[in-house]
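Encoded as structure tokens, the following chain is the form predicted on its own, with no partner shown.
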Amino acid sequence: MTTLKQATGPAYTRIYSVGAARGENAVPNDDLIGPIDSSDEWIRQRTGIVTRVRANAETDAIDLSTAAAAEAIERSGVAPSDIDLVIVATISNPKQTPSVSAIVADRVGANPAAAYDINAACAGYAYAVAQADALIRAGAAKYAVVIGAEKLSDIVDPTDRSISFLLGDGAGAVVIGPSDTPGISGTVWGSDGSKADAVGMNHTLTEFRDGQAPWPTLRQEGPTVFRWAVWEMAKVAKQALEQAGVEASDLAAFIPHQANMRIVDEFAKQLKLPETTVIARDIETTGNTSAASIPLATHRLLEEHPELSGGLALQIGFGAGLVFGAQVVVLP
């Protein structure tokens, strides 16, 4: 009987480069109070945030993880030609199909690679990280372009308390390739589709059609939200620590999803953080990016702390599903 071939690939992978793009347009707290019915102070308080980036309306979500992707690309040292991978994590393609990845892979000069978009909503990038990894070791590709993109301005209803203040968008972009020391961790990730209803959209685009109901856009239950990130994920975090064989106190920088500079700041001083770990803040300027938030805070982190790289990271993604990811990685 004949023996299938079956492909094997390197013992290790790392993150070679990280390229970004944010919306153009910087919304100051003031410009949403008036339809909330807030203040910029309670916004400040509550969440951190000072302004946040928003595209304009003819950039989409294909557009800035082109944008992302040629950065990253670029950066890696990589030709585009010997990308084989692209996986975009996204919640916001303008359509259903095809996916935003296709689109990008032939844009940035990959075609024909494997391309697929996944949606882990904020835990999106970690999932699709863990991907790229377990694909490359296992010789289904060689080199993987990783995108968390985001246009959350268009499913905002700027009468919603709950949510909407919050969000931006954007997109981060890794290239991720093979490795002769261990540059990504084992992934601890889960769900629990119980809480479904605590985040995601309010309708859906069949009722919206219908008639029954208006376009579809994001609501949160802020408290649930709130306690389950701030008690099960710092959870997480930590077996994520453990599973990497590393201490809190090895950590380079801590890059959670930037969902609220409160939850940030919980989070820090559960893992009890040293002084010395700097803590992604980019939520501040940029806002609630979903998927795109951790390789953006990533791009923010080493623009600013050039000397972070090669040290590690524990990234963190936790959002609608509810879903989360987490994994240390050794920053490029």
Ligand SMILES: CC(C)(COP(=O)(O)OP(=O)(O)OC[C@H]1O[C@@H](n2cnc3c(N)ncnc32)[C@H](O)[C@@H]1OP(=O)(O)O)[C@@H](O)C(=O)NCCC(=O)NCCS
Given for the second form:
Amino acid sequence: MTTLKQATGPAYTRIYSVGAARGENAVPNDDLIGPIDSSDEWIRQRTGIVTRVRANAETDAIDLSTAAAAEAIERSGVAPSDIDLVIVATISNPKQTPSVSAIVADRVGANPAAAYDINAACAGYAYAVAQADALIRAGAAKYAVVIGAEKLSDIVDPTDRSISFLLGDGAGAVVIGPSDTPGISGTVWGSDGSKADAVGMNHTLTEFRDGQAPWPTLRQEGPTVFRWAVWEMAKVAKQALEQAGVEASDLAAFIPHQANMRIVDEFAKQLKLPETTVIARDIETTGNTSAASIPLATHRLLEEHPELSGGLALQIGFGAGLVFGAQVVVLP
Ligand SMILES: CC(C)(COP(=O)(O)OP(=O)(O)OC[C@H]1O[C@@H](n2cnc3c(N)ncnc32)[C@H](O)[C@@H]1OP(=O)(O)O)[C@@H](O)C(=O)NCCC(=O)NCCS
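How about the form predicted together with the named molecule, since we already have the form predicted on its own?
Okay, now the whole complex, with that chain kicking things off.
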């Protein structure tokens, strides 16, 4: 009997480049506080957000993804036609199907790349990086574009004070490909569906169709998610360092999901990050962009601190599911 030929890939992968696209409009706290009986001061103190980016009505997650991916590809030096895998992490494609990724692959010149979307909420980017790394090393693809993209403003209720004021719109993208040295560590990832009700959509599309509920929007039990993030996710971050075989003091950068500045600060404390580790604080002017938040924060960090290039960064995403994912990467 003939034996099957098994695909194999390179031993290691790395991130080649980052691209970003932010919503066109800066929306300050004062524009949102009326319907939620809040204040600029409360939002700044409790979340660290001063203003968030939101996209124009006609801009969608596909447009944001395309712009971010085009920049990442351009900077990578990889020809668009050599990209054979496009993964988009998103929870805000207004259509169940077709995927964002297939359209983006075509728009950036990567048609007929394998393309699919994943829904792992705010952990989506870390999940997608884990997949691209594994698929390339398995020989299933050579060059991947991984995108985190959200237009969350389509699924916010301006009168909801649990989460709406946190959210922004944008996309961040990276190109991942073969490497001579390790550039992406093993991923610590998982889920806890017993806490599915802690954050997510408040209604189903069929309830909306049947007139039983308004347009579905995001809700959360803020303090539940906050406590889980601070206690459980700090442990996951430490496990990711262990799995990568590095110490907190080896980190050039720490790029956690931009959920709340107080969570970022608490992580930094629990990880005992040294002064020299640069901490991503993109939430202050971008807001929480779910799957887009880590690559957007990475993009900003490299713009503001080009010297971080080649250094190690710990990234950790966590959110609705509940789900989480963390890994250490070499910054492009
Ligand atoms: C949402 C969040 C900012 C709320 O902050 P918090 O400090 O937990 O606030 P609480 O819900 O405990 O409420 C504290 C007080 O502020 C009030 N409050 C709640 N939301 C408010 C708002 N939007 N504006 C003004 N006041 C508000 C509450 O009524 C309460 O008042 P009281 O003390 O008089 O009872 C915070 O819980 C959070 O960031 N959670 C995690 C978010 C996250 O990581 N999500 C992940 C999925 S993306």
